[in-house]
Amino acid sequence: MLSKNYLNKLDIKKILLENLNSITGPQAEQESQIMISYSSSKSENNLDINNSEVDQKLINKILNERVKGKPLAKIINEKGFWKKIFYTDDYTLDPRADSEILVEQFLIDFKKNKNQKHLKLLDLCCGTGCLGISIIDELDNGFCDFIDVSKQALIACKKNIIKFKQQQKTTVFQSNLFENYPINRLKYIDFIVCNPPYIPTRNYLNLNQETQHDPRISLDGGKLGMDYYVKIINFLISVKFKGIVYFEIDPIITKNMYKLLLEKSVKIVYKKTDYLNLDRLIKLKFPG
C-alpha cells in the first residue's frame, strides 16, 4: 500500500506493481496505469499525468479493495471495450476483449455489403450495451434496440447511450429475452448480436472469484449452457425472422451448439475464433 504522502508518479507505479503481480500476473502493468489515470481524472494519457495530480488517498483506496479480489473495472465502474470505457458496475458483465470479436467481425460484414442504407439493429442480453453502441457509434446510418431482463443493467445500458450521445439511434427495453419486445419491431431488425449466458452451472460454481463479481445472471446458462440460446433460437424460428443472428458462443458448448442448429435447420454462415483462437462468435441465418 501507499504508505507515503507525495510519492512520485513512478515510485507509486512500483509500489502498485508489487501488489498487483500477485494477483493479476500480466495484467499488473496495465492495471497501475489504470489506477493511476483514474485517481487524476485523465483516463486516455498516462504519461501526460504530473506527478502532484494522482491522488494518492483514492490510489489506496482502490488497491485496498482490488488486493481482496474485486475486479479493477467493479471498483472503478469503468471498463475500456473496443474504441470506449464502457460504464459497468456490479448488476452488469463487464466488458470483456474476447465480445469484441462480434464488433470487429459485424464491421467488415456490413461495410462489404455497399448497397446497405440503413441498419437496424438488436443487442439481445445487453447489459452495458457494449456491443450495440460499439456498432452503431461507427455507423451513421445505424439504430439499436436493446434488451435485458436487469432493471438494473439497463439503466448502466442507458448511462453508456447518454454518454456516448447515442439517444437519438437507441431504443431500451427490459424484457425476459422477447416477452415484453414489440413483435412488429422484430419485422424490422436486421441484425441481432447477442452475447447470452452460456456458462454450464456446474462451471459456474467452480469460476474464481473475480469472475464471480458478474451478476450469476448474466453468467449460468443452465445444465449444458444452452438454454438461452434454445430460447431465443425457438422463437426466432416460430416468428419467422429472417434477419442474421451473431452469437457470442464458448468452446464448451460449440458440440451442442452445431447439434441444436442442425436439429432445427439453421444454417451457419461461419463461425470465428477470438484472439486465443478459441470458439467465440457464429453467425447465424433462420431458415425461410
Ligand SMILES: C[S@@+](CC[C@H](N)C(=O)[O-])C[C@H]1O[C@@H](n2cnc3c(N)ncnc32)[C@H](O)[C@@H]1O
Second form
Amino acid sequence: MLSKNYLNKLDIKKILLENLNSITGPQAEQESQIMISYSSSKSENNLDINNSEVDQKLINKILNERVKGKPLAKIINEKGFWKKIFYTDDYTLDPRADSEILVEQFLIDFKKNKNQKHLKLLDLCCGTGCLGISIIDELDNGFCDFIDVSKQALIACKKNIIKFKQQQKTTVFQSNLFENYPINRLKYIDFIVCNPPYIPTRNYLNLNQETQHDPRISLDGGKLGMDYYVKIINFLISVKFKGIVYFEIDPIITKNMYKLLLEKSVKIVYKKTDYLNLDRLIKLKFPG
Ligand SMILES: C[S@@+](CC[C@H](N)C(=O)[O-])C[C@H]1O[C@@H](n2cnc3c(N)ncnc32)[C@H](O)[C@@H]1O
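Structure of the form predicted together with this ligand (previous: the form predicted on its own):
In what comes next, the whole complex appears, and the chain from above leads the way.
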C-alpha cells in the first residue's frame, strides 16, 4: 500500500504495479494508469495524468479493494468502451472490449450504405447502454430504443444517456425481452443490436471470482447458453420482423446457433471473430 508521505506519480505508479502485477498480470499497467487518472483531482476521467495531484487516500482505498479481487470498474463505477467512459455498477455488466467489434462492424456497414439517411435502432438487453449509445453518438440521425428487464440496469443506462447528452435521441423500456415493448414501434426499427446473456449455466457456476461480480442475470444464458437467442429469434419470426439483427455470440454457442438459424431459415449475412480470433458477432437478416 502507499505510505502516508507525499509521493510523486512515478513512485505511486511503481507501488501500484508491484501490487497489481500478481492479480491482473498484463492489465497492471493499464489499471495503474486508470487509478492514477481517476484519483487525480484535476484530471477527472482524463488520461492526461501529468498536471494534477493524486489523492493518495483515494488511491489507497481503490487499491485495497482491488487486491481483494473486486474488478476496478466495479470500484470506480466506470469503464472505457469504444470512445467513451461509461458509468457501470453492481447491477450492470461492465462493458467488455470484446463487444466493440459489434459497434465497429455496425458503423462500417451503416456508413457504407449511402441510401440509409436515418437510423432507427433497438438495443435489446442494453445494460449500461454501451452498444446503442456508442453507435448513435457517431451518427447525426440515429435514434435508439433501449430494453432491459433490470430496473437498476436501466438507471445506469439512463445515467449514460444523460452523461453523453443523448436524451433527445433515445427511449428506454423496462421489459422482459419484448413483453412490455410497444409492438408497433418494431415496425420502424431497422436494426437490432443485442448482447444477451449467453453463458451456459454450468459454465456460469465455474466462472472466475472477478466475473462473478457482474450480475448473474447479465451472464447466465440457460442450459446451453441459447435460451435468449431462441426466444428472441422465435419472437422476431412470429411478428414478421423485417430488418437486421447484430447478435454478440461466443464460440461456445456457435454450433447451436447455426443449427437454430438453419431450422428457422434465418439468413446469416456474416459471422465475425474478435481480436483474439474467437467467434463474437453474427449478423442476421429477417425476411419479414
Ligand atoms: C450480457 S449483458 C449485456 C449488456 C450490454 N448490452 C453490453 O453489451 O455490455 C445482458 C443484459 O441483458 C439483461 N437481461 C437479462 N434478461 C433479460 C430479459 N429477459 N429481458 C431484457 N433484458 C434482459 C441483463 O439485465 C443485462 O443487462
